[in-house]
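The data below hold one chain only, encoded as structure tokens and taken in the form predicted on its own.
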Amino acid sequence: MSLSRRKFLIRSVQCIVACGILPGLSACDGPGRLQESKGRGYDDLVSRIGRERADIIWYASFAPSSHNVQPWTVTIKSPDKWIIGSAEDRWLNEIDPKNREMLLSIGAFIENMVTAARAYGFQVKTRVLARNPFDPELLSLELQNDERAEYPLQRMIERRTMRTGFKNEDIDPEDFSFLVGGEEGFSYFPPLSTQAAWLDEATIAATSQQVERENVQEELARWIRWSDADARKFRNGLTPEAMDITGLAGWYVRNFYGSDDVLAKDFRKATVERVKKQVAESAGWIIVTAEKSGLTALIETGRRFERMFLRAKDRSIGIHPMSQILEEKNFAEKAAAMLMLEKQPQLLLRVGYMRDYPSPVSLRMPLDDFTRVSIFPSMSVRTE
């Protein structure tokens, strides 16, 4: 291949690659092309705590997280007493230095766990253990027998972050009401509103700031699994399929892309251009707010967000968290005032009816990688 032709292909692919790989809770969702998300230690876990309890943890693992880092850990003290924490090697220190988005992800994980537990006939009592977002142990959970609650658990598996294919059609008030389920702390701004216009412009500007920060790009590069080999090895992070890079472009990046390409000038420029196209294609924004921004409040906000997210497919509504504004101090400090909100925004969601609602395609870590059993100290769920 000639140098000029290769350069043309690289630049063409970079424009496609920039699709949606920005920070935010959007990351990646779903079971993905690697279906063994229960892991080799699943049967061992079943033998210790029972299949229903093991499945509760498995369903919880389909929660969203920034860059798809899946930061949660589960330590099983007894079959009905668990400790939920976070893994330091799965924190995003550059884009999320205060672990704000990590706590939102933990909240979504807890919501999945509590919902699945109810479906299996358990009531869950939670208690916050941590004093700050950096404590390794965040919450304790206790399962108690209860009546089964009907719930379509498949929603957790099918939930997916959408980046393309949005219609520019306002969200119907009835559909918005269905999404939020009567809960407070959700505001919808249609495309022609003043708030939506500010969100569009500020998201582009915040993205432009982020791509110029070397540490942010380097962190992003560490979490992209360009090759199939890396996808199988890590089972987390962003894959080409999850970033809507398919066909010839998908083949190319899986075989020829690496971390250095994420740091390239053309890649950064294409990222900003892609965000411009994304904000122009939507039904506006849904903002999730919280009265406080402490540890407990963020976890609860993550739970509310996940409850909404799990309803979205039922109304063919796509959700794309784009919280770049909240990750950049100069924008975050004035977001509430610009949006005319009394409470602090915690999640910024680009939304819209979907032309198509494809199945999830991205990676999930096996239970072995984030679950530990301390009932028998000499034994571990992990299979080396």
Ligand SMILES: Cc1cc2nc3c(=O)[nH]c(=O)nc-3n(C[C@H](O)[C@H](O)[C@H](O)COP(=O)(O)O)c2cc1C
The other form holds:
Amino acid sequence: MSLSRRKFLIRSVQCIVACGILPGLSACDGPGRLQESKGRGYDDLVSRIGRERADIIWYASFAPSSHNVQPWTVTIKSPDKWIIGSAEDRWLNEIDPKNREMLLSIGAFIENMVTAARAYGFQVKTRVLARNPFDPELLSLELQNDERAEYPLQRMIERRTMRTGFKNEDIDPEDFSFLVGGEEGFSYFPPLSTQAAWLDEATIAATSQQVERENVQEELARWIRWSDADARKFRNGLTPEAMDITGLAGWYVRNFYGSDDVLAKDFRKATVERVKKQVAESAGWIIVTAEKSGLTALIETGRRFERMFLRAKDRSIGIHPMSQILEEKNFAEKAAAMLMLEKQPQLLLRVGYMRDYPSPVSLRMPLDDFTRVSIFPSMSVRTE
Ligand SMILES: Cc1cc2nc3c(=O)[nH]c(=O)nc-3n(C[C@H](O)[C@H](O)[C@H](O)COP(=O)(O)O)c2cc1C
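Can you now output the form predicted together with this ligand? The one shown was the form predicted on its own.
Below is the whole assembly, all chains and molecules, this chain first.
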């Protein structure tokens, strides 16, 4: 094939990727999210701490996290004493230099863990250990036997970030109440509100600014798993389908894209175009605010956010965290004032009713990759 013809073909497919054409062709998209077994390390963990405790950690791992880095670590000091920490090589120093988003993700992880533990008949005592967000050990957890609390654990596996397919309807006040479950610190801005208009425009502007930051793009490139082989190897980060690049375009990028493409002008432009399309179809925004912004407050905010996120599918509501405004200092500084909020916004969520509610696609690391068991004398643990 002549060079110019090849170039033309590559350009055409890049255009397809950029324009998001062919949304319907999504069959055969990358490795599935759920593995046949519960992943490497599960059986070993069961033999050390029992099936119920191993399951609690497995459920927790379905929590959301920025770039799907899954920053958590679990050190099992004894069957009932666990230390939750974060792994430095899974921090996002460029978009999240203060580890603010990391703490929110850890909060979501803890919420899944505590909720799953209650469902298995354990009460969990949590204690914050860290003094700053860069300490490797963040919290200690202690499990104590208790009554089982009914909870549909399937919600954790079915929860997912939505990026396309939103309807333009306002969220019904009754559904909003269901989502937030009577908790404070959530504000809803319907699509025609001035706040939603600002969020839409500022998200596009913040994205345009962000894609020009070389270090940010390089960091993103490290977390995109273009090929199926990489997706299978790491089981974290963003796959093409998680970014809604599916069908023929998905096939193309899975086979021909690499880290360098994230730094190319076309990819940066496509990112801004995709964000423009996303904000155009939203039903509005939910902002999660917090009274304080210290370490404990951020973990608690992450827990509150996850409690809401887990209820969303019951009402066919899609949630799309869009953090660009809070990641770009000049936008973050004016966010509270522009939104007329007294408290600091910590999560900006594009929300709306979904046309469909497809199954989750983002991958999860096997337990082996984030759980360590300290040596302790074998003891009898309750099974089933
Ligand atoms: C604190 C936080 C910030 C996030 N920011 C963004 C964002 O700016 N854009 C985006 O598309 N997704 C964002 N997400 C969603 C993650 O990308 C998503 O949780 C991750 O890829 C795993 O996918 P899942 O939620 O479907 O399991 C964010 C998630 C968290 C917890």
